[in-house]
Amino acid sequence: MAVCIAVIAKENYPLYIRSTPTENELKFHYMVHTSLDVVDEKISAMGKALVDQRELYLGLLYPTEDYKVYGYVTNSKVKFVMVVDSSNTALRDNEIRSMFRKLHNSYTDVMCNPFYNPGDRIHPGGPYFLCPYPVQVGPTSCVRSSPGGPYSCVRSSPAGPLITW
């Protein structure tokens, strides 16, 4: 499957980059960074057609010997870049699209979280990261009943709970 996933802000700085294996992390950061030029070229080539269409999938940005780099852009110009191992020949284009749609839905959930400040880096395990496990951040405790489900959050003080949502 994917060996690196990146979420890049409108201004081309990384909001989230995660790669496996970690010993090649710098290599994947470089691949993601160089793919931004190809993303910008594809967006400018599509121009108004991209706005009129609902399809935001950019397809294969470029292949290397070992990896293939795919791209996706949101309506707000946030870019998703996915690096996939080239040896995985069973992975089809519609499966890559599906992974990008799921990633986009997860990103939307992060943006809708009241604890997230737009433009901040997305940290795994942070209070605004999509995690099915309980999260404790200072006086605020958040729990998701199911992955992708709504947060149940309690902000407490020494006097007791203040807000529950």
The other form holds:
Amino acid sequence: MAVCIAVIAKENYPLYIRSTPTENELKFHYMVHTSLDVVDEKISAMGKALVDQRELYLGLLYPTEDYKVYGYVTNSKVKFVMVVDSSNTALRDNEIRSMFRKLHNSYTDVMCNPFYNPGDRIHPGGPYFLCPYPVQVGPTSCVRSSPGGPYSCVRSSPAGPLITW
Amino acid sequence: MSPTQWDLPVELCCRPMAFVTLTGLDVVYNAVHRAVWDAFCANRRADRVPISFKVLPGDHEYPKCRPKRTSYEWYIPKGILKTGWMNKHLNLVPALVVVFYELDWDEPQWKEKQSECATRVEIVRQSLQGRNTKVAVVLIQKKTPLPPGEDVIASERAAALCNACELSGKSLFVLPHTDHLVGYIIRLENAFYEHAQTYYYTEIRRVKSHKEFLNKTTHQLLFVRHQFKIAFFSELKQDTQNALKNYRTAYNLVHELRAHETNILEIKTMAGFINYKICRLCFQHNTPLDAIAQFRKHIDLCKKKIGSAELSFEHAAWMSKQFQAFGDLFDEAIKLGLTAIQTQNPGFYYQQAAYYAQERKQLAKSLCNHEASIMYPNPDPLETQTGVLDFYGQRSWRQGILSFDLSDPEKEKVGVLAIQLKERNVAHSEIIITLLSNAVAQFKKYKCPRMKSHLMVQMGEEYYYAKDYTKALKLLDYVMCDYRSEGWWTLLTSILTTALKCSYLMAQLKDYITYSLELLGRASTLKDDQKSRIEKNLINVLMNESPDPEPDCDIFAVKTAQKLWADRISLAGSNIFTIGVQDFVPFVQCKAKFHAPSFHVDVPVEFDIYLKADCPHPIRFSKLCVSFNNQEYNQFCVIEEASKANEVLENPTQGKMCLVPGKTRKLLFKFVAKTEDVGKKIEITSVDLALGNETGRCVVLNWQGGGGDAASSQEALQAARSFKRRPKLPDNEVHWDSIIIQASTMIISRVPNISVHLRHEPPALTNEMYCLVVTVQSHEKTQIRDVKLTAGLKPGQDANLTQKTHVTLHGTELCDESYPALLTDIPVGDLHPGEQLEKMLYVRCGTVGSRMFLVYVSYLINITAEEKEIVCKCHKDETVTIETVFPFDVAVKFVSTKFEHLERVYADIPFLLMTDLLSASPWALTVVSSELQLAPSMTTVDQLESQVDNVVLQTGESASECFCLRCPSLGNVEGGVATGHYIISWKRTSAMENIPVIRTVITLPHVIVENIPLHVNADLPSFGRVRESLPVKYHLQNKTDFVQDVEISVEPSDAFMFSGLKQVQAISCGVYVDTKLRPRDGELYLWFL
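Previous: the form predicted alone; requested now: the form predicted in complex with the partner chain:
Every chain and every other molecule in the complex is listed next, the one we just looked at coming first.
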């Protein structure tokens, strides 16, 4: 389990940041913020690589005494940062990767939500993020194909036009 | 800073070098000796052998050697490593003692000198008793020695001297004092170095030999000690590989020691020392990864070895030191050429060191908070007899006691108390700040701007704790903008909170206000109760009162601050602070918006200022002024509390100066633009909002341009992206996000209320005086003055057109080259409402093609706008494109008198010139007259009067003329003979009488003239009657200068009969008539048929 998860906008401001325990929130905020130095450097280093060959997972950004900070960057330059307790040896690279993939999926869900405006901060526990059920916002509602699945648009027939959200 | 308990000893950190002492040198009074000593020690570069030299007197007492232990059976060590040991072998016990002695081989008193030298050697040996230290003798000689083997006396005496001094031949050296001193010295020291290495080798062997006597139960400490010593001697021997190997073994042995609260400090101290040595050697061997791995292992092993809970700050201090020392080693290696990377650089170690220093401070704060009445114990338990500890890492009050049980708990208590009280005096913040600033320097180097900012925040906070508020504020202020620009509001709020405390404690008014403004703003993540408190304080400050202290401030600092604030009040008079908001996010937002991107000068310029407050309580502002690029308008756009009912205000209610949180307030301003500003841009350069009043304190928020602060550009972008539907608001309210700043507007001239008509008959004909009738009619309600007309070719077209277009107002005379293409500012007087005037323009276009003509009418009118009389200049323009065409085409041909087409004409023979004028004009043309101007080479046969006078040609009609001409013989002219000009005078049929006639001159083509020798002219009647004779006359003419023979034969046609006298002759015309033609003579022959 990660102790802190952050989603950072392309412009490097936080879209979502949550940590457990919550009492030393500020420390994690700083940790995530400083890790962007490494993210920036890694992104600029791989800038020349072909887009399709680009690895989204950035790996360990930097170790501190007590925590390990991992990074991930989407193709639209949205960054995910995850802080893991150093003592947690159960989390190997593969676990971290899969956690990032899940996070990416959740983020994609948020982006698919028509009531989310890209670039807005995602409020913890707010209507957009990681919520298990379809959310009623205003007169229309988002539909998910299955609980926990991604938001999807409803089509009248598999190939038919997009009729409603 | 003086070295503290936690600093690593100097002898540990230095690079061990073989220690060699030089005796018998008088470096003070003897110049030769001085030179020798200088050659040894001055400018030692890296390529010289690593030896540390020291000059000592010959009778120097070296540390006594302890008697050799024969058995270790009953020996129990009291500690791991004695504090003096490293220093002893670095600086006190030499590997080699060199005896310098002045002695030449041909010394007359050889015997005496030899024995004196032997005595000196003996004295040295005495003081080194029991040690394996080598002794060598160097003879300082005045003469250059002969090559070895040649000087028989020398070898004999050398052998004798060795014998007397009990030296091996290898230990006797000769140093000739000549020009090549340094060269000799280098050779000498290389020899010394070999001796020293042998010495350290034997020392290693000696220590190793102890090992077999040791047993694992009682001599655990000795294992470490011996291993350390072997490694240290290896280092002295410059055998770093073996040194590293032995240090690694020693390191493992240290951790095998039984650890207990009583000896944990000693174990950690030694582990730290050995770790330092290992890391240092790894860096030296250019294996930095090994160094890092060793250090990580070291930290992981020691992290949890806290030891006594009462002294846990010691552990933090030690940890901090470990990181710092490693950072220093790392940094040093980088200076020697190692490359570090962003994620692995000394900065991280300094940072961690700082964290441990902070932890140390925290622990010290909780563990050392003794009452002031508790006195430092006397006698001082931390004092030892010698002033230093015997063994590294032991407690002074129980040195050498290995038992894990505390024999004297009381003594222990006093000792702990002493340490705790001492810790209280440590300047923790200073240590932390130094470490942080070290880290900052590193992160700056390795492209970590955010890490740098974070560390600077920590430095700022540490300065705050250390009560150095000025420095704290400086640092915090410096980094704030980084967090602001990246939109990390949580972090910004935290920094601002600290900054606010600092500014409160220093009673820095402007800073206090600035930070309050931002903490109340939308970028602040503070809770409402906090915001509410800050707003209350801000209002207090503005009312010239003291604010309440910030929470969690030091009580004493608050007391001082309260005094400072009180002083500020008594000084207060007119405290006006202007704060530019573009660099931060204040709690009032402002947007200015002109109603339109442009305004006509006769209507008032209108714009709105939107204000929105984000603070928790309503706030009243005292003044709002808007500044423009033309400062004359500034006076019209001011709202002040004191001012009475202001007509520029939209809804002059009571609460107009009051900003309700979350509500957008709109303030409407109007002013009449100056007529000089027509065509210019009016720009809002700044908006100033004053909070508080001038009797108390006044803060002026200054927005550059049309509003917007540090965060608004991003917000605007976000709002633009958003497709969220905004809930409907009452009519007079607007959504803040939907307001788009429009800070400038154009002033454009008043819309003209006149009509301009052009009447003309296109297309224009080349060179004609083309008439353009301009009708201007005023639809204005009042009289318009100073009506001026500008007309002609529109500027900006092809430059050639300007040359070939001429405009005049007077159609009665033809205009020439001197007339302009554009007539400017023709005054046409005033016009009453509804009045109309007409002006005729004549345009003469010299070339065909289309042209754009501009008619521009300007006038002045007095207008009343917003009860102000202004004179407006209005103008209206019309453009028209006019095509110019040729009025007619002229075709010319030459024909014979029989109307046969002629390619060429014959000299002296009449021919006809036919002109054909085809009208191309869509309008009827009147050919007033035509004229043929003949070239001198041409003569006319009959009159040349025009045959087309006053002919009117409709489109497509043509008028032809025919002239009979003759060309006298001229001989052969290349390219033909000029014919002359055909001049047509014409005008439009519709043109008025007084319009001048246009003369179009057409150059007639050249014609080729050919001379012929014989010209036959037949003179035939135009008709004959049946059965009547028809006289036929043939006129033959010889055109040459010679007599020509001519043969004439007549072949009658079947339709005719011959008659008359000549008939016979004619009949015999089967026979040729031979006649002679004289030159230039004609002969007439007549036949009747």
